[in-house]
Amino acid sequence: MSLNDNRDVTPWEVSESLGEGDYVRIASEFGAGLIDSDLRNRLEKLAGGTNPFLNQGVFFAHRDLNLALDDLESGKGFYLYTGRGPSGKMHLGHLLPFMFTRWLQKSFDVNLIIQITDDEKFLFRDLEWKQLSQVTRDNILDILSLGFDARRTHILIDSINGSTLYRRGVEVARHINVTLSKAVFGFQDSDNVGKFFFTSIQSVPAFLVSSLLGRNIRCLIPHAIDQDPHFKVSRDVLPKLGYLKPSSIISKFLPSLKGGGKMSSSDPNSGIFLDDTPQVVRKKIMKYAFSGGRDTAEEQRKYGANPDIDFSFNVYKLIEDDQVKVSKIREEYSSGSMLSGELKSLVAEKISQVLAELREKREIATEKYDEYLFSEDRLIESFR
């Protein structure tokens, strides 16, 4: 599926107009299927327990999957890769999927690769490699502040592991033709050459594990729909290189603070960062969070309020452990007992908790930053 036909998302921009609805049309158009409640149910029982990423709808595409979870129930196993880009802070909209990616790894106690595409910013973005010397370092304590397994979460940084990355990358791009990326992801003649290249550099990881054993394993890559697109062009390469396809199990946005689209890194007021203080979060979700509400509190106290659209209820039904309390907070906002001022309270005494967590637990992945590190022969270990 041609981008040019759909610029509601690519894996660089997303329309601020795009709403839950525009979800399943977009996944239908770029050819995911949807998960139903038998692949959901399949996925929760092997995984010994239920994750509100699957039940409330977030992780709602796939690719393959059944074919990963095929592969596990033989015996085959699979291995799991996901990535982040480093331009800037990260915000609770980058954490919430490697938040799905560590209940998939401890769950099936599986190896993990996360990509870090700095090479992707520098040539995207325009950044310079002093800048995103620094940001890939923190976005990457970031990241193992979720308390991924370090035995088996492997850090491959583009600009660093370029060794491991750029032969396989240049068996990729030789079945990628300048037609094909111009379709798929609406380059122009005046691109840089770059660009044109970085899909192969992505495609690797999906068969990495493979290459470096002498032996297939599947890979099942959890990503944003933003970034299907590339693992599109992987699927339809890699079983020409002799690897097989890899699986995806595929998420939306967590939107802007605002309403709609995502959160933004270059706009500090659409989204909760990482390092907002408790301050900076009640007044960003007093201030600016789209409410479900109603115009009056007299009219929220008869009518209700429409959780599904509420940026607070949206964020607190993903952070919030206990179901039972999102169900008792979702039936009393509905029913208008509840007033979108107390929700937003709640909310914010709720994010800053999990955010104070998170620091905590990102000084300890400071100590052992070293250990997550992606080498060749620590991976091949990994497996043994």
The other form holds:
Protein chains: 2
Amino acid sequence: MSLNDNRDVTPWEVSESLGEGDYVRIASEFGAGLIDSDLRNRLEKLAGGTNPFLNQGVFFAHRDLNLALDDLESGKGFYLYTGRGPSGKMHLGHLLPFMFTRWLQKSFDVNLIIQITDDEKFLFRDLEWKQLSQVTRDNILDILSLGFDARRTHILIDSINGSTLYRRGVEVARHINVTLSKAVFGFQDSDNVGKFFFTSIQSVPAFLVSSLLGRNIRCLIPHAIDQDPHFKVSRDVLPKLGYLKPSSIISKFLPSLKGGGKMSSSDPNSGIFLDDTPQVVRKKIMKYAFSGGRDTAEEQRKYGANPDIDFSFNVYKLIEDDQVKVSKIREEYSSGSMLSGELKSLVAEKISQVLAELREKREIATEKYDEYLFSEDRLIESFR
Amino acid sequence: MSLNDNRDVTPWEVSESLGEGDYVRIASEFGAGLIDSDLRNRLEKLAGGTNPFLNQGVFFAHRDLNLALDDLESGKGFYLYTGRGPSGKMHLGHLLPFMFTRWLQKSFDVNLIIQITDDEKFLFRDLEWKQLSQVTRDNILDILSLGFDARRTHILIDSINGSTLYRRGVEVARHINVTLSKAVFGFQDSDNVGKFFFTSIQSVPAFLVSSLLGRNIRCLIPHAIDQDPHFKVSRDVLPKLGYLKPSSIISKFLPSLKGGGKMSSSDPNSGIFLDDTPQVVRKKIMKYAFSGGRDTAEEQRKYGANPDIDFSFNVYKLIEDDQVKVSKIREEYSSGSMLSGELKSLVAEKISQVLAELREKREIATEKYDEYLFSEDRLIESFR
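Form predicted together with another copy of the chain, following the form predicted alone:
Up next: the whole complex, starting with the chain shown before.
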């Protein structure tokens, strides 16, 4: 396994200054491939449609995505695995990537495991179970508000599903030594032993279905690029256990409200919360949202804005189903015919509309919460 | 926490040449106290009787045993926790210490958790689950053949009871870093991360009852001295989680058939197996058992034997209920009036008698196997 010499991005630290060019460099340094137009066309053709996260290049890199598509075509199929480390209220930026996963699930009618790594937050962020259990439930409901298929979705909570996870985590752990963990994750001897073990638990859903069914089913993992070190380790270890390497489809981070880096749960003004009222959304967007526009209306009319660094545009492009409209607005904003205030106003309204829909669906998800929870029997059943 | 500078004994390595004096030295270096006559008298008085393992000084050291007895007297009570790493067929030497635990359970009518650390053997001995699951069941039945109280005995299997163990193991792990693990257990960076994490899992039964009941109940751990490093770590960490330090009552190893060190499961002639026939027992004792006798009958009549290093006598003194008879035979053997062959013959017969009784009770245990298995509900219930 090649080691992670690049520390702009680890699962627990992301440099504030990541730009577009950095993503391509990091993916290449990590050893992931870029999603080229051929691969994208193949994915879209099989999915029977496209998705803003692909159009807009947010999911931009991959590992062995082609093999997952091969297995789909040959009838072997694959399943999806993604996750969330519950550390606080979810921002729109945390939730948006799950929209892409939902699209994948819907397009291919495949099973999905969502791992909630509350153990990770316990070990890395010193959060306590009491806080975590409330946050976990809230985060799960936020995710489910996107409308995942209850029959095909399996929420695995690390602190609860230990009987499934621990014995299989041990299988992975036997193949990871401290030298490797230090090299890949940058740990030191002063770090707690749970941190060193944790990646083994995060690996389990990547072979859990194969382990439970007793035959290999490929796993495709949609994840943000910071999680790549974990899955590089999984890809190294799983074949030693007789399982397939998991495939990945890898996203950039969504920029934070104030620009740069990854959104944070700790600063209330760093992003849009799912329970923000239209008034709050509007205020945050108008007042704090990082803009790609010019300093004055006059300059903007003259030189145009840069939508690629503009928070509002970057959210808008992903939540607007009508991608023709997105292109039109990009054009107007870039050319200077649309001002920042106009764009912000339009986006604030669109966000509030999306949030209202999510809140409605969240009510339904609350009632159906238990149906989504993982059990070995239900997972096995869902592959019958 | 003081570090383990003494490497004659770790949970995975025991020097072959441990003598009586070494035990006192190691206990003192580990920081454990010796069981003096006052403490022994107090224990026996509360137990309403004595036990060969105490009489004969096999359980010789302790940590905070007095506090467990205080809690007994004050009505708070305590529970017992012991364990077994299943790596092969059980020798008599593996089983005998459980007799003492059974005596403790019976004398004080207390609950007992027996942890089966199959994960440890998976991680440290490269055994596979398939082998381990058979060995685990066999070992459990061997242990249960001693006649533990089904209502008060809870068998916790690490690979199965992960939902109970993992989340609590994580709580312990947060307080153990790699520096400490290296110092206490002698691990290196080339060791797998599961080994580093494992001690956290072995700590869990020491506070599991308190965790499940929501109030502190003291845990008393009967264990061989090689396990002391684990529980030294537990004693350091548990108060940080709001739990009591566990108490320990600590044994020497039973010598191996051929003399010295700890019995091994891998050499068929290193000990008496529980399924050895009377013929095999007799042959092993007569042919292989390390003797404290002299080279010739003449010398023995003249100088007498050394019973303390004699395998047969050391087993006999623990399985003979009539300790007056044991004293008599010690006297005869030491003085030279009893020859090695006579002692061996007598002991072989006694062992076969004990094994026959155990095999009978094993049949009963096989039928009741499931009743002994751990569940959180049953454990909680047993403290009502």
